[in-house]
Every structure is written in C-alpha cells, then in structure tokens.
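First, one chain by itself in structure tokens, the form predicted alone.
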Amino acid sequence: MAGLGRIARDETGILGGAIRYWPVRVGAAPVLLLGPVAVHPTAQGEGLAAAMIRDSLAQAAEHWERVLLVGDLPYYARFGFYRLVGVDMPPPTNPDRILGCDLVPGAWAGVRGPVMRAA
C-alpha cells in the first residue's frame, strides 16, 4: 500500500531496512497485510524494524481495522499480534505463524476463511 511501506536509509544513502505493505480479504474482509519486514545483517538488531513497524501500524489504523503477516509470534506480540484461527494462507505457510493484529478492537472477530487478493 502507497503511504504504509518504509525504507530505511543510513546518511550515506545505504538501504538498511524496508517494510511493505498489500491488500488482501479474509472472507469478506478487507484486511492489510504486513510483509516482507527486512533489515540488512548490518542493520539487524538496532529496532530499525520494530521503529517501522510501529509508524506503519499507527498510520494503518487511520484507514484499517486489521493486520495480517505470517511471523514469529514471540517477535510480533510486542505490536499487538497474536496467532489467528480459521485463517488459512496458501501452502506451505505453517498455520502457527498466521498472525493477526487488531487495529480496532476485535477487528478479527468472526473473520475466517482463505486469505486472497483484494478485489
């Protein structure tokens, strides 16, 4: 999505991280879904990806009401996601990383179904 996506650049102008951002549907629901998040090695563990995030999500939730990403869940519960049910991505994504976040509150409630491209 124009406007939610992030890159990261250091002075000298090097890429250090990036973040995009695309619309999907759950069933009917729209849904904003998060990835791929990525650091440089050089960059990696300075929170350039967890500054990105949070901006991005902050500014999602003026025109969404929920997040999808496929992740680690220990990583990702820090910015309010949590494992999701009833969410099915393509294979082979392993159900266990199908992540949620609520950007208004219980905005996956009752959301299920096959995640596909948005119309």
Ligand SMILES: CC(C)(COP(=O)(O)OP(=O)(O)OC[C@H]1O[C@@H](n2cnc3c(N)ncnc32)[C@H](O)[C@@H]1OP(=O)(O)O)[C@@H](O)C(=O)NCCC(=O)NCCS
Contents of the next structure:
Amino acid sequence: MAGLGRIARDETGILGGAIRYWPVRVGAAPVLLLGPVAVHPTAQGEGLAAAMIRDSLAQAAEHWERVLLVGDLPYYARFGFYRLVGVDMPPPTNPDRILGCDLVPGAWAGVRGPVMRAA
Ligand SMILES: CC(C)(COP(=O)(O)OP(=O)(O)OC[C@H]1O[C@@H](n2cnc3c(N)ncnc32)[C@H](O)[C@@H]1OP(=O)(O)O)[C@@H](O)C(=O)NCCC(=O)NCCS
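Okay, that is the form predicted alone; can I get the form predicted in complex with the ligand now?
Then the entire complex follows, led off by the chain already shown.
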C-alpha cells in the first residue's frame, strides 16, 4: 500500500526488516491487510517490528478503519490485534491466526465473510 510499507536498514544500508500492506475487502468493507512482517534473524528482539508496526498503524488510521493479518496473537495482541470471528481465509490458514485491529472503535463489528481482492 503506497506510503504505508516500511523498510529498515542499518547505518551501512543492510536490510534489517520490512513490512507491507495490501488493500483487500471483507464483504463491502475496505480492509488493510498487513503482511509480510519480517525482521532479519540478526536484528530480531530489538523492537524493529514493533516500531514499524506502530508507526505504520498510526499513519494507516488517517485513511483506514480496520486492519487484518495472519499471525500469532501472543505477539500481535500488544498492537491491539484480536482474533476475528467470521472472517475467512482459504485453507490451510489456521482460523486462530486470523487477527484484526480496530483503527476506529468497533470497526470490525458486523464485518463477516471471505477476504477478497479489493474492488
Ligand atoms: C515476528 C518478527 C517479525 C518479530 O520481529 P522483532 O523485530 O524481533 O520483534 P520485536 O523486537 O518488536 O518484539 C520482540 C518480542 O516479540 C516476541 N515474539 C516474537 N515472535 C513472537 C511470536 N510469534 N509469538 C509471541 N511472541 C513473539 C519475542 O519473544 C520478543 O519478546 P520480548 O520483547 O519479551 O523479548 C520476527 O521475529 C520475524 O521476522 N520472524 C520471522 C517471520 C515471521 O514470523 N513473521 C510474522 C508473520 S508474517
């Protein structure tokens, strides 16, 4: 998604991590899909992913109401993500890993169905 992705490099220019967003929809609701989130093994545990996610979510909130990702709740809960019920992605996606975040209160309320390509 233009302007929302993040690429982190060290002072020598070596890639440390990157995140990317994609526009999708669930039913008629526009949704921002976050993924991949990747940090190089030598840079993990330093807060790089957290900084990229927090910074980009703050920017996303200017134009989007809800974010979706497939990931581990124990990690993403710290950014406000929670398990979505009724939002479907193709197998073999584990439903427990389908997570959403409200950028405005109640943004996921009543949003149900398969994740589709953006209109
Ligand atoms: C998951 C990932 C993006 C985290 O990046 P990072 O920059 O190391 O993350 P942060 O520094 O912000 O946070 C590190 C903390 O998250 C925890 N954490 C990392 N992955 C976790 C997971 N899957 N579940 C629970 N906690 C996790 C770490 O144990 C660490 O905990 P601590 O702060 O108590 O020490 C990175 O480990 C990675 O790229 N992994 C491989 C790809 C991947 O799994 N991507 C996510 C799915 S798209």
